[in-house]
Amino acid sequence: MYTADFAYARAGSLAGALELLAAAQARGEDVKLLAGGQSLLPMMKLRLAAPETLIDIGGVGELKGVTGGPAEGAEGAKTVIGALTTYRELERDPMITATFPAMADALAVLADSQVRARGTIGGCIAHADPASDLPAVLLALDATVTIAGGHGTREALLDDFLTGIYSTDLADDEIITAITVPAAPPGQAYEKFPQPASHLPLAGACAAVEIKDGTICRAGVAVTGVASRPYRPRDTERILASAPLTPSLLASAAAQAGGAEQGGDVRPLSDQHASGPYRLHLAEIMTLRALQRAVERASGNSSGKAGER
């Protein structure tokens, strides 16, 4: 199917993009931002989205690249990822691979090579697909989103920014400019059970743990593909926190991954690909696998090397 007719404008800078966005909205037009286009264009072809104007921000160089990270040597160092950085660029960035092995896991199994070459991290966050790989990793790592708009710049925790199926806290006149990830422990892993055709997770889980003297002193867990948005199973994190590390502990914590979401019980998605109960079952299994591999990496076990399957 062909898309509906639309106007097209190309921005050369962030300031220019914001001006184009404001002008289109002042004319009362339904406007969408085009980054990699890997999600928006298929929706337009299916007439699930029919913007009157597309503003292409794909060439805005100031929104690309990775800065910061542990190389700065300061305690509490952060890594800032430009919103237009592609999956392929992240996959090939040695600092990302070394510092965030869970992100390397997700990038290695994310969609296909064409999507990885064009899709962007900011576009992924803005699209808010409930079955998406990277948001789970970023949630578990306590990422924040930097957003620019007509009234200035603001930051939001990713956990607050994602609000539902294809729904976020992004206002009509705002653009995601960067994702910031704080320093993270080396004990990280991402696991997913993919839908065979789309490679999207029927359930995926990211775990990030820090271990001292045989005790988990820090734990972040996030699940994707199961509910209306990626979520952090808080009961799982509470069970892991400050607990002596044992196999039964990991199993007990993983069992909560499909059972309790911050603010209430998980309401699982159910469609032709998988029922709700099956997704919850997969969430438990993927969380256990992610925790086991994260613990291996935290312990320095080389078999937990990023990207290995």
Contents of the next structure:
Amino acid sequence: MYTADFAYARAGSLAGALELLAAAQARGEDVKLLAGGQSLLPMMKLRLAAPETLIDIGGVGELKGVTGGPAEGAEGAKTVIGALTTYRELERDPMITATFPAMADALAVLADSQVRARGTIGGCIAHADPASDLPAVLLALDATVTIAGGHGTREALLDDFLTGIYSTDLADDEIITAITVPAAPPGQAYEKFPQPASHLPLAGACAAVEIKDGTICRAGVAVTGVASRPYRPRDTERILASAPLTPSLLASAAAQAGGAEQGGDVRPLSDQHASGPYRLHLAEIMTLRALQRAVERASGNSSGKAGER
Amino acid sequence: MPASTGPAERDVAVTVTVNGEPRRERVPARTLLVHFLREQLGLTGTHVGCDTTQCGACTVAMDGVAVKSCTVLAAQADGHEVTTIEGIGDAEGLHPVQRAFWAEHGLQCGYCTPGMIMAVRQLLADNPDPGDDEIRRGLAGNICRCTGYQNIVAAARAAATMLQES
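Can you return the structure of this protein in the form predicted in complex with the partner chain rather than the form predicted alone?
Once more the chain from above appears, this time first in line as the rest of the complex follows.
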């Protein structure tokens, strides 16, 4: 399969990429940025996307790599992940897998080895597939997105940045440059129920909990694959922090995972792979499993080892 | 890689070091790496299976890491090194992973085999002594439509032993 014809330009730097982007837009061209290409190229081959111009930012070194994190500073340091950092680089980064066990969980079950070698974290966020794994983890961990554009740089909460199916708040002249993850508690986990052919989650859930004196004092939960975008089930989070931690508290919190998105009911996706009610059921089960494993890890129980199922 | 390039072009000059040899061709920008290898260079050992990033028949190593060449533009490989199945061994001197597939009957029709071998090569580079579960997870990106997975896993295990002994 061939993509539709397009013109190709390669950026050597972020400034160069912004210039190419502005110039293509000034000419009125339909333009797309190419990072690893693991989502965009398949869409172009199926002619679901047919940009006139592709700007290849894959070689922009300044957008690659991980900085910060606990290894480089005091406790509480943020971790900054360059947008062009690949899944493979993340899964092989001992600081990342030790600091963010939920990210290690997701990376171990995400796509396949060859795709992880090229797919990038920034590309994943920009693509905004409603059924991608990593955004759930980043959402539960309160990640922010750094965006460069013609008018300077801005920072957005990932929760505000994701707007719908394949849609984000990224303007036409902007490029995602980094994802920043604040310091996170060790009690975190990601669980998914994959569609067997695509490996994408029919439902996936990430939970991050901090426990003090037998009560969850901080809870971040996010669900993916179920609605038009990954979301935080706020009622689940509220219930978790409302009473002493017991197995039944986890169950009643998980039961709300399909129930409340920013105050309203989740409108579940429905397709040939799974009906809406089935997705909501899976959301509850995956949330419960993620919570159970997150609590195990918060208690220092090694049976919650990353990547095992 | 140039610091920045001029205006966007519909045809691009691509130089890829394939199996150790620099190859320069001018191709339409939309040319996929797998077509560049098969049609421009005549290296037909790399197969096109599903053509949708699922089956792994087109797996090659780019800068030493296994990728799916149906989902990489030839232009993205410009300035990089690519190793195909033709580059890892030949009839007189098979690569240990190739010998293991032969010895364990790790193929039936053989269509997925070049990609399987390139993927096993990557798996064993990352994890020299994998268990069966790790082998199956490591080969999640490769499909054998004959469903000959038992012997493919056995071949990967045998290759691990051969590589460790060599």
